[in-house]
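This document opens with one chain alone, in structure tokens, the form predicted on its own.
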Amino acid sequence: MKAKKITLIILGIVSLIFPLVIRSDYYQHLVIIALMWVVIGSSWNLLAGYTGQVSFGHAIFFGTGAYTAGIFVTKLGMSAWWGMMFGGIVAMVFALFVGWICFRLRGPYFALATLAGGEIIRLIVTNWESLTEGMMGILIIQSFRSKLPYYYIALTLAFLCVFVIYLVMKSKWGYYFVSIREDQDAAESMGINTTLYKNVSLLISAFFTGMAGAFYMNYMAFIDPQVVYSLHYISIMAILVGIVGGVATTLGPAVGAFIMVGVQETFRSAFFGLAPKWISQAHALVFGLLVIFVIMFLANGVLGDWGKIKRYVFRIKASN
């Protein structure tokens, strides 16, 4: 426990420090989109993981976090920071929505009715161009031309959604949320009311994955409905993160989108310029035999299965 927080403590001197000493542009833009995932991630882990309820649709939270803070903007008049307050807000009544209609389905059905969700509010945006600005997106100027107060934003958002959901975790609704994973008739016999909780673990998840949609709008200043409300970029992205890192581990998101981001950014730049260019469009077949490798050697994910890595790879040692 001890060298638990010490590494802990390790690791927040070193995110604190990182652009300081990294003056890099790009590297700070990957650590920055990599603590975006943090929270997409950690959030579908208090959904899916430690609840139960496999989303493929945290798509439409991020996106809808993404287009209030854009429509604050363009419609209001308004700073996008406002969007982005309001953004896990507003995502939260469309959390509800999405609870009263698929909480009534149970295991791939409520998968499946939450990706045809994301899918029916992707084509709705895309044609309400009055409020939307539909395929044509929405372009915003920047707040800061500096990468280093989008870095510090990006960083207290990942610690605020890994806290909270730490918090929760550790509390009744997380003894709740886990017995709903675990047997959801058992615990409806116990009376607790499965419906109500499901959907404070949702409006929890949504309303952090809004808050990053709204960070994206501000920090990358365009979106467009197909990627924010992407089914491939958003909400299976959101999946490869938890199931890399480690479904049900407070951190084994935050790994997952670390390694995701990396593995990603190197085959998109195809080994930083060092591979043929054909590399490039591989990545989306390397993420399928990442998740594969994972399932088959690592079922709990790099968090989930350390000890097993650390056995594995001090045997290595030994024998050479």
Given for the second form:
Amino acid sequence: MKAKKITLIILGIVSLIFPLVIRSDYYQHLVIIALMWVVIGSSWNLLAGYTGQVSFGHAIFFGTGAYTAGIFVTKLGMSAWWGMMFGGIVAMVFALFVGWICFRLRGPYFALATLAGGEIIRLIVTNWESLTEGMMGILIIQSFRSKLPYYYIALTLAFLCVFVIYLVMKSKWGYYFVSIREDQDAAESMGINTTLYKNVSLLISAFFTGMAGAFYMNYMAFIDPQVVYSLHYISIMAILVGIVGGVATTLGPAVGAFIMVGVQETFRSAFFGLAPKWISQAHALVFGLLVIFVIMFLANGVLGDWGKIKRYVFRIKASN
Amino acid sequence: MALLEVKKLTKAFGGLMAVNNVTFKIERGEIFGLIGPNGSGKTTTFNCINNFSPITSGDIFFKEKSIKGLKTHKICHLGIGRTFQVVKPLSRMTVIGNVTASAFCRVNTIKEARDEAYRVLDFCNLLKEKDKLAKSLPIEGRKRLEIARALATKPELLLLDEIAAGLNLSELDEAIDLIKRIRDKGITILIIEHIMKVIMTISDRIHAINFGQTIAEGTPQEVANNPEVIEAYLGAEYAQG
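Pass me the form predicted together with the partner chain as well; I've looked at the form predicted on its own already.
Next comes the full complex, and the chain you just saw is listed first.
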């Protein structure tokens, strides 16, 4: 317990001084993206890991948050930072629709419905050019030259998200979410309004994912539907972050986010320029292999199976 | 005034009448047994009472108010708790977590829910298992966990679905003792049971059904001597002799 606390404090200090020590824009950028994925992964984990409603459509909320921020600029002429406030809220409105339709289904059927929902919204946004500029995307001017402000905003968001979810899981809602995951019929007979609480979980999840989307708009300054509503880059990545890090653990998705962004970047840059270029084309393949590995050997993710990893490492050491 | 009144309850699955025109009344404070051979519609009756499956026709009154069509969780809040024949432990939660989640039915803070969970687990003799995962309990423990979880919702009427099935003799005595203690707390019980030792010793009245239809109702003695009941369980030759 004590070791855990010390680790957390060290992590906190490191994350606070990191951009002051590492001045490279490139590494700062990677950590900012990883922090954004901490938010998305943790939100996905609340709905899928804790409440048991596996979503293949988190791009709906991410993209909606991003577009909310973008439309504040293009249509209202206001700062995209307003989107940070409203992105989450608009994502929640979308979540109400998604929940209303998809929560009639259970298990894999729910997952498929969210997957279809994500594609539907992507197509709508692509074609509704008068509002969204369609495939042209939305380009804004970044507020800051330096990465520093973005880093601290992302860090605050990540911390808030993880902390709020931690508090929720310690409360009555947390018990309800896990009960629903374990057995929806039993939960219902225990007096839990399963439809309501599945929606509560979805709303919280959508809110933070929408915030992350709005942050992405502000930070990257360019979005188009193929990126922010992408099944591959957002919805599936959210699942990978959760699964690799550890489903239904507080900090699992945070760990998963750093691993996945690291793996993605390593391959995208072809091992930082050391390997032949064609390797960068193979990153989807490596994602696939990584997921197979994790599911076969670390079913609870890196954090969930930390004890197992430690035992294994020590066994190798002992046998040497 | 009856606590629960089931009136002409009918449940059809397509052309199959799983429950057909069943009527009974349960008075406050009694243990009311529901018996019948396999597939006679007992569990379906339970599922209709707490609206797991919507009823085809008829009506159900709890404290003189119709509960027909109410959502399952609302019915629980009104004061009807139930256990499942095929136990449904929340596997990857601890035993106390299971019961705490259930206790939130009546209270809002973690502390109150935990306290209630402790009381209920103590009452059900599960306190020493409280930190185990629900899935690690043996069947007998899971059955008691079902009861504990139902009790934590503070029901006035408790529906027990075959809680003694699969238990050995000493466990049976404990189960009987537990049911009696629940009754002594003032909770009315509707119980489905196959094991005659249990149902005959604890029930005040018994309602027997076969193929979804009522065949007898009365005290355990009356029902046990009823020729139709004997026929349903043992065959026609026994009924005549």
